[in-house]
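Single chain ahead, written as structure tokens, the form predicted on its own.
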Amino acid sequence: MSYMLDEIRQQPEVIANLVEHNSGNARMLAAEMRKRDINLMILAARGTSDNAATFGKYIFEMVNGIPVALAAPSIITLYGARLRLDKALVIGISQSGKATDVVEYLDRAKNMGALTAAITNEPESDLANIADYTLLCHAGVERGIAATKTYTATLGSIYMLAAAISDRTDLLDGLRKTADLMQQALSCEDRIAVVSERYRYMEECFIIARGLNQGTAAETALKMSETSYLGAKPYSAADFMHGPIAVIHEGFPCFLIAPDGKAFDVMIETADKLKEKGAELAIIANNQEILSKATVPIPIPVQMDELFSPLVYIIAGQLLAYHLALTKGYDPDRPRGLSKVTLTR
């Protein structure tokens, strides 16, 4: 079995376990961010972790109430600029806690008087070594250069950091239900798989979310890059209508991700003006509402929270990169041109 598809399937189980291993460090770095009365987040991330922070920063906020910013490393690691960080919480992200960036970064704003922390898949990284507290991902060996499983144990141990700052045992309940509705979501790989076939020569389309799933949109995006070699660009629903959707023209491919709850009236106005310019609609949705708006509806079988849909629709995303990479005749397990681990400054 190809390492991708295997380690999509494991992320049910990856998600139960990280909840029974994750909880104290996460209520440890809570009690720090207490002590220290940290008013602002800094997420440092690259890639597939970066999609991950995008997320971050939605769920800290709405949970929390701490702005959260998303760091741009080069203005440190190049620029050297010097931040006031003493009320600062800065995690660096990376599955491999080898991005040399996102290390450097976190490295410095510890100097700078931030305290630091570290979600990463391996122990005994360069990145665990400096942060001050560590959150791991507890995901196993990923074997698939394009991240599956370390992404879903990232969003994870980001809804436990959020639980534990705000002392939420609901949301670590809800996290633990979360894993068996992933189990559900595998379902759909058998239609996914069969709609794939649909875009062998697409070689480009667009990606769109709304809100807690826009990370979503990213990593499916950068997935489908990965391992199809697409020019696949993701938009917010709100960005798409201040200019891309003038693209927009007969059969161009759209690929919506549009769960129940809060942005899910703007995905169907989405829906509705992607639909009149004759936009070739691919829909990722539980309610049928949308999913009647599509050229290609993909049901995923689960009705749940909107909290906790990245993790679970993500999936979809992830089984479209895999079997559409198949249908290009393409091996998902050895993209062309990139390695497990990328360095850069």
The other form holds:
Number of protein chains: 2
Amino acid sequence: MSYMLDEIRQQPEVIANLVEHNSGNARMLAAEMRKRDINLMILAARGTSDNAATFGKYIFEMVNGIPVALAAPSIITLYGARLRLDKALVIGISQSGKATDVVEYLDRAKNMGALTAAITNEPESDLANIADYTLLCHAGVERGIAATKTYTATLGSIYMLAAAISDRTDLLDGLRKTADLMQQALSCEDRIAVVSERYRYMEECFIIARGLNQGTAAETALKMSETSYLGAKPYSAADFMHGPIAVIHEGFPCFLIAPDGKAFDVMIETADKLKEKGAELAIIANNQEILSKATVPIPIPVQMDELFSPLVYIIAGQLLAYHLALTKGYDPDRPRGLSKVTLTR
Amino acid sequence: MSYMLDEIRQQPEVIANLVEHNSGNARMLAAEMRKRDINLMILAARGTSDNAATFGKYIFEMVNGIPVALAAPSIITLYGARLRLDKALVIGISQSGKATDVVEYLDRAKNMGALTAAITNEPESDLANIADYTLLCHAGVERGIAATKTYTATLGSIYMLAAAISDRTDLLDGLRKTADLMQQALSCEDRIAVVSERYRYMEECFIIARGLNQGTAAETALKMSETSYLGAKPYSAADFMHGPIAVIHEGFPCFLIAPDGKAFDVMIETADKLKEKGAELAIIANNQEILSKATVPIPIPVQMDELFSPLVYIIAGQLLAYHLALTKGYDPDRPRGLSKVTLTR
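What about the form predicted together with a further copy of the same chain, after the form predicted on its own?
Full complex below, order starting with the chain above.
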């Protein structure tokens, strides 16, 4: 079997396994954060890990009320800025723990007085060695070049840290339950394999979400770029209305990620607007109200709390990227021009 | 003349004019920041203003050393999160001052104890009324639906606030000089009008920059989307290497924004990598070393400090969007489906 498909299917187990580990480290980090009265979190990451960071911003702000910034590493690595970080926790996220500029960012942030942590799948990596605290993904070796299970394991680590910071054991229960729901969601694969046929000659598309699933949209678009070489562009439904909607013409393919929850009404409005313009609408959702608006409905047969939906809905995105690659005649395990570890400065 | 072209050409004057205004307000805000020991800035914005915010993150962190987060408004407006903002300055950016979710974000942030400010072109707007301090863009009425001069005026306001926070009057001098350089840069229009012909049938492209000009890439892509309905996708040269480079095939059009400075070497490496893959390279730069690598060089005949280059290089991006629209037979003053004020929640 393809590494990528195999690892997509491992994800429920990876999350179930993760909840039983690592909460010790998360609790120690949370205690240190309280001791140092941390009032800012900065997440430094690239690529897939940066999409996990986007998700992290929502979770830490929503669950913990601590403002979160995503790092622009070059400000420190290229421009040598000195930031005031005495009340900041800086978290470097890299599955390999090798992303050069993320490692350098964390190192320099530590020198500037920040509390530091790493979220990584590699306990012996540079990133883990530098960080004051390490949250391990426990995802096992990832062989697919397109990261899948390390993405969801990173999301899992973020939930666990959020739970530790605000002492919310209910979130750990939620995470356990979500592992089961991820298993259910995998059943959408048959439908996605069929749907992919329709997009054999698609060369560009938009992936649109709002709120918590912003990172899901970005990660779906990235997987499609990596495995199918598509110009797949992620948008917040709000930013999308501020300009990019002008691009839409009859038949332009838009994939909407629209789980139930607080962002749902905005996604309904977005679907209506896109329909008016004659866009091709593929909609990934559980709710019939929005699925009925789709050109191509992709039902996710899972009733769930929106807070955990990013773990479930990314599975549809990953499977879509995988099957699109097959349909287009590409090997998803051998994306042209990519390697497992990317070094940038 | 088209409103858009007229307003692109007004920009040197707008910046020259801005430096003579508003520094009073910026100084008062800076004094209040010191008094309240602000150690975090949060910028809330949508669309073009959000691209200005991306730029703001670089400037405030580089010049002032204060960590900067870009707001995800939905965390407050949809999910009702309460953030700890007692040491934070929250700046809402909206040329019209009407962007609904930005206004709401600022209002709620104020209730959570944040110091608040607005950067807007409309002194009587909701945003200005809510904010503790207002930095006016003084750009005059903007008639073009694709914002141009309000973008650069927002950048100008950001430089002025950064100057005030760290008492850097040299930055005000730099801004004055830059107004003249922007005038020189306008001379690239003839070349850009010719170059646009080549892209009559281009349907998608990447716009790549690094560091300070990240916002320039995003804003160039947005202008192209708005006026020419192109799938134009902005990338950081670093993020680009983590996946999206797989999309590149023979002839794929990439526009590189590569002024001299600290990010220049990375852009050279990016150009080499793209050339290897046979991409079509349009390069906007002043330096012959990188221009000589271009399929289509677009020289910007301006020697300058990288810190101010976003004000100069966006002019090329705006002119490119304008002339592409004309070449494709569209009216840049009437982008389909857009209006001057976009309301999202």
